[in-house]
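Single chain ahead, written as structure tokens, the form predicted alone.
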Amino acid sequence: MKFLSKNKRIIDSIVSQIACRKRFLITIHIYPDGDAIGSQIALYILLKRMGKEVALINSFPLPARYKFLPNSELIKHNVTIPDSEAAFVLDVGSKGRLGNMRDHINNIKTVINIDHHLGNDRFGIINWVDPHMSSVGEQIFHLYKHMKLEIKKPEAICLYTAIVTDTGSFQYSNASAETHLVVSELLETGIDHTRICNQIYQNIPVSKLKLLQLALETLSFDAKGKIGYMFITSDMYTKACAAEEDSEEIVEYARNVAGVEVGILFKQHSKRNIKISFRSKSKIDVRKIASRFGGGGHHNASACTINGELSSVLKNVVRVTALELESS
């Protein structure tokens, strides 16, 4: 497979900054997701083949459906942060979504950010961000290959994860062709993609389908059925018995129903905090709405954060989004 060539340059600078240092921290955003958890125990596999000392340490704690991951049980929250010479930062467009690590990152000189957001910050000294990549876990991939390091079973299904979950179980855009490719070589390591697939997609609790069923007596809809919106309450949350992780996905439901455009989901995480993600067909470009509000993302998978009243944010970003659709 070729590498990119325009990535040379920065993955070069990134290998001398492994080379010349003993002890690395790395963390990943809030509210982790399969691509920054499986980027990041990929990435702790390769440091350690290097014999570095690794910490990996997160503002939240790790989603029950990854915990099937290799290493996953090495990965921390809330503890004591050790030194560390360098600190690698994954899938974070900014410092904003590093919750609580914020401070501690602001304390470590070299900062490495590897990520595939358009709108990245790039606040690090080495700033590798390619939004061309499907996913955090193929520009792991890209540097294992760079780096002349075997890909073994471990890795392979921590970068499979990250590359399946990042592309909609590649149905979105960012699937390219050469994140198939990546894909290939994956499988060819041994892994066991179905077993993969099914503890990410085929083992869900009791509290995220009763989240779900509550969600979905939400659900209703805007410019002339081409938006699909539901909301979560705090309430929703406490009477499911359900956590953050478990609304992953339920966008998809209303972004899914026959002829709906944009699918939007509102969680409301206190009385004025409501976090938004959006979904979208193949055509509408739901980063652009998101980025109105301060958020960012993908083509077809965005998010964004609000201060105020549900009632109010939720008819807002609707009335944006459905200009947006007039538009396109």
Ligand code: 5GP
Second form
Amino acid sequence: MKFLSKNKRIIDSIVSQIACRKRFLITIHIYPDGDAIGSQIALYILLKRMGKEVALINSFPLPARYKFLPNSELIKHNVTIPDSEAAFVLDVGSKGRLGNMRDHINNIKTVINIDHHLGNDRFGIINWVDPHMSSVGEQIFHLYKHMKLEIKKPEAICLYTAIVTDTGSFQYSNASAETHLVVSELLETGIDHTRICNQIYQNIPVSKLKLLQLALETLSFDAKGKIGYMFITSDMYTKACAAEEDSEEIVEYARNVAGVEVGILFKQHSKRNIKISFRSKSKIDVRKIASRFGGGGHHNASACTINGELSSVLKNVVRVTALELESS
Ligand code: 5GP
Ligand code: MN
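Show the same protein again, this time as the form predicted in complex with the ligand rather than the form predicted alone.
Whole complex next, starting from this chain.
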């Protein structure tokens, strides 16, 4: 594959680190998603196959929808961190996205950063950052191939989950021809992708649907219908008996409306702490908009957090997004 020549040197240096060390930690970002979790487990399987000791510790608990993944029960949070010679940090553009794992990572000398965010600030000692990759899952696939390791069903399930979730089920522009070739090889292992998608997308708890119902009641438009936005207050989470993880994908309903170019979801995490998710149909680069507010992400999907009252944050973000739409 043409991919490998470009990244050969950097993957070689990761392989040498694996060869000369014994105890590893793998961690991922706060509000973990399918790419981060699937990649974490697939890398765990690879390291175990090389005879290593591996701890999987995150700052956030595992969302229920990913508990079907093989070995997911090994992922811990809020536990004592064992001594590690090296840490893999996956799907994280900057240390600010590590939550309470940040201090632990700061104490580990050999930090290997594997990521596909354009704005990655290269915080590791080795930084394999490739924004052309659909997902970290696709990168881990290439690591297996580079190490000439056979891809078996358990890791194929994890890598498929990583890729299908980070490409919006192959809808986003990051789902390249190469991505589809990778997925074809994963399917060749005999995994049941329908079952995987059932687990991820057709297993919705009622609390999540209730939250969606409440959020949809707030759906509004701006910029002549090119911006669709919704909000979720702390009270709405309580009313729906829902958790933060239940808000995943709600923003897509705003983006998917005919005529809308950018969908925005405002989530009140606490009274003055608002998390904002942006999704674009593809014309608008929403990473640029999130960056204005100290966040980041990808062309089609980005996010940021702002401290302030929901109503004023909402007004300001919609205004800035409308200006961005005008100028593009
Ligand atoms: P989501 O809306 O699903 O939380 O995030 C969308 C994308 O934006 C993800 O790819 C994620 O990596 C990125 N992202 C989410 N929150 C933040 C943030 O606070 N800062 C930065 N730089 N990126 C974020
Ligand atoms: Mn990712």
